[in-house]
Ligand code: WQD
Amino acid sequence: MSRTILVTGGAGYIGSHTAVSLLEQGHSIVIVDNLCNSSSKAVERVAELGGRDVAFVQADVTDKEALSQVFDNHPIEAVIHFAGLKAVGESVEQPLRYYRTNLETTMVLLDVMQEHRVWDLVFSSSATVYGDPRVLPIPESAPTGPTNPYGRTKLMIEDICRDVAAAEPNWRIAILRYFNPVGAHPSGDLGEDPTGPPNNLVPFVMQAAVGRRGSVSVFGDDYDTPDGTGVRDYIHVIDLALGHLAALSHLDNGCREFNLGTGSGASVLEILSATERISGKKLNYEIVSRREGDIAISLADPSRANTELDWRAERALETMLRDAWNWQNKNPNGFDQD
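In the form predicted in complex with this ligand, the structure of this chain alone:
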C-alpha cells in the first residue's frame, strides 16, 4: 500500500537512506530538515536514486507553525521521526541544547500529528538506552539506564511515546532501537558525512583510509573481549532503512519497542584489518586509553523484530565496509566536494 510519509531529519545519514527505500517501494515522501547536520545535496541524491520527486521543506521541527503547514499542504499518513542531535560527547558538554532539541522536536511533532489526526509514528531510538548491559545479547526487556544526556533524551522520548499511546488508543508507534549503523548506499552516491572529525569508528576509519585523517586512535585494548578492543553490533544502513519500512507496515495500536541489529559483533581491530583489505590502504593506528562511558560489548537480540516485523538484517560486515569505502572513495570530502 503506497502512502504519503513525512520524514523528519530526512537529509541526514539514516533518514536519507530510508527515504530512498520509501521511494523505491512506491511511497510519496515529504522531508522536513533544518540542515543543521546535513546538506541539501543529500535530498537531491535521494530524489535521483529513488527516481521520483521529493517534497523538501527546510524548517525546524520545533517550529510548530511551519510543521502544521506541512501537514496542511500534504496528505501525510505516517511519520518517521529522525530529526534530532546525536553526538554523545557534545551532549555531555551542551546538555540543555540536547534536551531542548530532542524533546521539543518530538513533543511539537506529536502535538501537530494529534491535531491532524495522524497516528502512525516510527521513532529513532538507540541501543544507548540500555547503558552498560547486564545480559548479552540484549533483548528489549533488558533494563534501561543510559549513561549520558543524549541517551537520556532518547529514553525520555520513549517514555513520552508510551504515555501518549496509553492516553489515546489511536496511536500506533514503533520505537526502533538501532545498534551501530554503518555503510552507505551501494551506488556510492549517498553516505555518512559528519561535520568535523567523526566521533564514530567507521566514518573515522574511512576518512583515514582516504587520506583525510591521520592515525586512528583505538580506545583501549584491555576490555574483556577476544582481542581486548570494544565489540559492537554493526548494522548496514540499508538493512536499517528496510527495518523502518517493515515497522511501518506492521504498526499496531499502542507503542512497541524493537531492537534493530544483526546479533553478531565485530571488534575495533577487526574493523581496521577488514578496512585495510577492502580499501587496499594501510592504516596507522595507536592504542590509547579507554574513552569515558564506553562499554566492552554491545550486541542486539533482534528476535522480536525478526518475528513480529518479519525483518532480518541481511548484509554482512564485508558489505557494510565495502559500501562505506565506496562512498568515501567516490566522495572524499562528502557532499561538499562539488
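Could you present the same protein in the form predicted on its own, rather than the form predicted in complex with this ligand shown above?
No partners, no molecules, just the chain.
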C-alpha cells in the first residue's frame, strides 16, 4: 500500500538512501531538512534514482510553524525521523547544542504529528544507547547506559516516544537502534558526504584513499580485541534503509525497539586493510589516543527484527566497502564537484 511519508533529515546519509527505497516501493515522500550537514544535491539524486518527483522543504524541524505548514500542505500519513545531530566526539565538546537540538526537534515533531492526528512514526535511534555492553551480541533487552551526550539524547528521545505512546493509544512507533551504517547506493550517485572532516571511520578512510585526506587516525590500539582496535557491527546503508520500510509496514500500537545490524563485526585495522585491497591505494595511518566515550566492541543481536519485521541484513562487508569506494571514487569531492 503506497503512502505519503514525511522524511525529516531526508537529505542526510541514511535519510536519502531510505528516501530512494521508499520511492522504489511506490510511496510518495516529503523531505524536510535544514541542510546543516547535507546538500540539496542529495535530494536531486534521490529523485533521479527513485524515478519520481520529491517534495523538498528546506526548514528546521524545531520550527513548529514551518513544520505545521508541511502537514497542512501535504497528506502526510507517517513519518520517518532522522533529523538531528549525530557526531559522538562533537557531542562531548558541545553537549548543550546536542541536547537542545535533538530533543527539541523530536518534541516539536511529536507535537505537530499529534495536532494533525498522524500517529505512525519510525525513529532513528542508535546502538550508542547501550553504552559499554555487558553482553555480546547485544539484545534489545540489554541494559542501556550511553557513554556520551549523543547517545544520551537518543535514549531520552526513546523515553519520550515510550511515554507519548503510553499516554495516547493511537501511536504506533518503531525505534530503530542502528549499529554502524556504511556503504553507498550501488550506482555510485548517492553516498555519505559530511560537511567538514568526517566523524565516522569509513568515510574518512575513503576520502583518504581518494586523496582528499591525509593520514587516518586510529583511536587506540589497546582495546581488548584481537588486534587491539575497536570492533564494530557494520551494516550496509541499503540494508538499513530497507529496515525502515520493514518497520513502517509492521507498525503496531505502542512503542517497540529493534536492533538493525548484522551480528558480526570488523576492527578498524581490518577496515583499513580491506579498503586498501578494494581501492588499490596505500593508506597512511597513525595510532592516537582513545576518544572519550568510545567502547571496545559493539555487536547487534538482530533476531527481533529478523523475526518480527521479516528483515535481515544481506550485504557483506566487502560489498559495503566496495560501494563506499565506488561512491567516493566517482564523487571525490562529494556532492560539491566544483
